[in-house]
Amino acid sequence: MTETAYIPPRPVPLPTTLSLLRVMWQGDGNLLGLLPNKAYTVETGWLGWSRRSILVVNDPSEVRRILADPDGIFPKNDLMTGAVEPLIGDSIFVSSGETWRRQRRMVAPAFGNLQLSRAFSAMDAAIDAREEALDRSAADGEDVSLDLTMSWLTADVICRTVFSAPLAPGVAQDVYEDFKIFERSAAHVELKRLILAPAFEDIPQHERVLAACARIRKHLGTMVDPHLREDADFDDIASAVVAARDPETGAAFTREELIDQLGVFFLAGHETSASALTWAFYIAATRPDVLGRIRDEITQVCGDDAIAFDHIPKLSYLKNVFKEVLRLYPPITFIPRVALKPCEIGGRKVPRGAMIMVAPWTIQRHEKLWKNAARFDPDRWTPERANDIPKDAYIPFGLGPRICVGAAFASVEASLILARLLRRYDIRIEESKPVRPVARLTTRPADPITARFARRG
């Protein structure tokens, strides 16, 4: 059984000036609504006008030169990091060159103590709790944001995994509200600022967007708070980084550069996971044949037994159903570097301060890359299909030295995720209007989709 064709909720590439005008027209913020069709074809292009020039890179050789940057010229956008530094300091998520380094060098023991088989336990505490929330909603006929539901679950598994606490209640709806409102509002998706601004300006936030900030940074520290007392005594995440020492200096982390990388590890290990499994759980459940090749799967592999982690190399099309949805929607839509000196790319002369695009979303639906782009296709990921895959053309976790050290972790996580809540719920979405994906710093649909999920059988 194969799907039938099927080309999912995209935005429809225009001209340059007529994507310029659909974002001014929409006046959301939407970034994903400002690339033009050539976005989608060229190697390298220049997107448009802008005072400090803006360049999309897709060559994927390109892409591994600028992402490894073995010469330190391509460091985070400077926009972009301006933005985020409210909520997440000056961390490892954002930092470059030696403070970099450091920090890589501090937190990267920590992974060490993040066994997969280990971490399944609390992947599957995370989901028994949802499963409890989801039943008494599907008992009571009640709809449930997709959306909220798997920002919900993803954020319980890291505070398990990370802080070796369930999620406080409360936490996961205030951080997705105050996420959406930082998304939003964020100074880096201000056309104007996008468009107008000179490289290397500071970047006021508006005072809704630094509250929101100040509101999950609380958050963040009240989970961190137990780690610092002298009677701690966790085995997790979190005490790894509060333990870890700088090698040169002997020295620690402060309280506020503990909020600040174990917050990048809680915001970006649940916001990335639930923005992909949002378009997976929509996908499955408005495609029978996906679906039913999933649930088919699911019994040939695990019968009626409990899904154990030794089940989830097995469950083959889950899993590429999963690396498609990353394929068509990376978590990560955009990773901006800027160029701090003059250089060339792709044989365009670059200026110092322009802004250098790299985006998973344009090189992972490029036409010259892709056998039918655009269209949803798991089986593209089968061995016997392995020619069809373009090398360092599929990057939703980055890259070179920055590659996401959670990936492995996200791929099981979303396996055991997808193959519980689909086994045990049929669920209906819906749409009152049409689904349009949106990215600002995640790729999230434009309005949250709305479920209805009931207990099978």
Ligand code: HEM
Second form
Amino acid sequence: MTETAYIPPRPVPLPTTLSLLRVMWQGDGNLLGLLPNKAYTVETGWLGWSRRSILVVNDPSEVRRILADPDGIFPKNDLMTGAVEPLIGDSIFVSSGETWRRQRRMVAPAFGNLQLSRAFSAMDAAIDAREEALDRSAADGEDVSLDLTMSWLTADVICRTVFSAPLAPGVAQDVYEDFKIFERSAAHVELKRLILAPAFEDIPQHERVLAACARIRKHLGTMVDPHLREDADFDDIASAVVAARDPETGAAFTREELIDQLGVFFLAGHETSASALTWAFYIAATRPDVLGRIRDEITQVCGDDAIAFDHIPKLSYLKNVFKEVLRLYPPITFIPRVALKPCEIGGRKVPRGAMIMVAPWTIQRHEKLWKNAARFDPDRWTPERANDIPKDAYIPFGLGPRICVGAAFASVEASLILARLLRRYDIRIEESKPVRPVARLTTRPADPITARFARRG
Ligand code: HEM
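Complement to the form predicted alone: the form predicted in complex with ligand HEM:
The next block holds the full complex; its first chain is the one shown before.
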């Protein structure tokens, strides 16, 4: 089988009522299971099972209008902001309108610190540390969780970049476990509200989820505090955000606000990359044709040398593999907004309070927009096939003024991690049961993927 005929794991789309029954039966808070088959074929369409109106929008021009939101009527969706509030407050990822503009202005100078050539050495150092641990597992013939390995690695990269310090022992495991509790519980609350609640209704979070968020915030506080000391002397993203002042009032962020904002960098910056890398390694490890081409390209571009910053743009097949992974497994599965006023989208009258579901998951798998939408086909990203890529239908990093600030960072990071680890190890995946994608806050395999790393000759 050639790689273009490979269809990686996906949920079986069902008619509307059956998809609702499936989610209730599985009871795992999987928002993907709710998507009926029509969500992959309509331009815009109402999902029928909710007390609240939910409009799926797959029409690229409408997606652009909604995400650019020139009239300020499509802020971040209240369900999503309510779900993540205990973790990241009203920070840049969730705020809207004037609050968001003020925060973006304050945080913007720190983005300059995402300078890629500088971050590259932090990435390299984090991979060195992970390789040491993986070498030990390999020597002992020990299995590892692919998901946890990736969370560990990307959290370490972010810590070194944002806070100039490696991830403290135990923190990655704690954050991974707590984030799982948070995601699962938040998704349950969200699902219940999605199906039963009218718009803009407050439903309190479960004690367990609040406790998990508090633990993650405590870890973030520990990383922020050295930057608040009088003798602090850092030149990193955290110090730039600490130094930021409101252009109008001159006020600095409070400690809690710093935890909110830097929490976004930490969580949005590592959970997303870990999600994408988990899928990328799963595919590379189970598809010898993909792996062979990646390794051949690395040899051709880098020979036996260490992989350097200048090599990354030349690893074009690897880059296309990652792009295709982001198409089929966008880490941020849904980019939901809410209509603040009655309006019209795709010729449909939309009432106030309707949820506007812009979903990278459906638009990037849309059967009428993409040729062979479900196939894993990295070569669709080659310049010769540029006409195969529908305009504004590839949105893993969002679109418009709120587009992800970490997109270039994430792409370099993923290329380096994939290139280094695939060059160094053979990876065997234990598939005791079929891998099944689920979406809670990010797109992940339903069960952790078990992998065995072995050093190559
Ligand atoms: C593969 C990795 C990543 C993916 C797929 C991703 C995806 C996204 C998406 C879809 C949005 C827009 C959400 C919306 O409009 O509702 C977003 C926003 C954001 N991302 Fe990322 N992201 C990734 C990595 C990163 C990294 C590495 C950082 C920082 C180090 C980061 C920081 C942010 C921030 C701060 C925002 C909010 C921007 C704003 O609203 O002004 N992300 N990301």
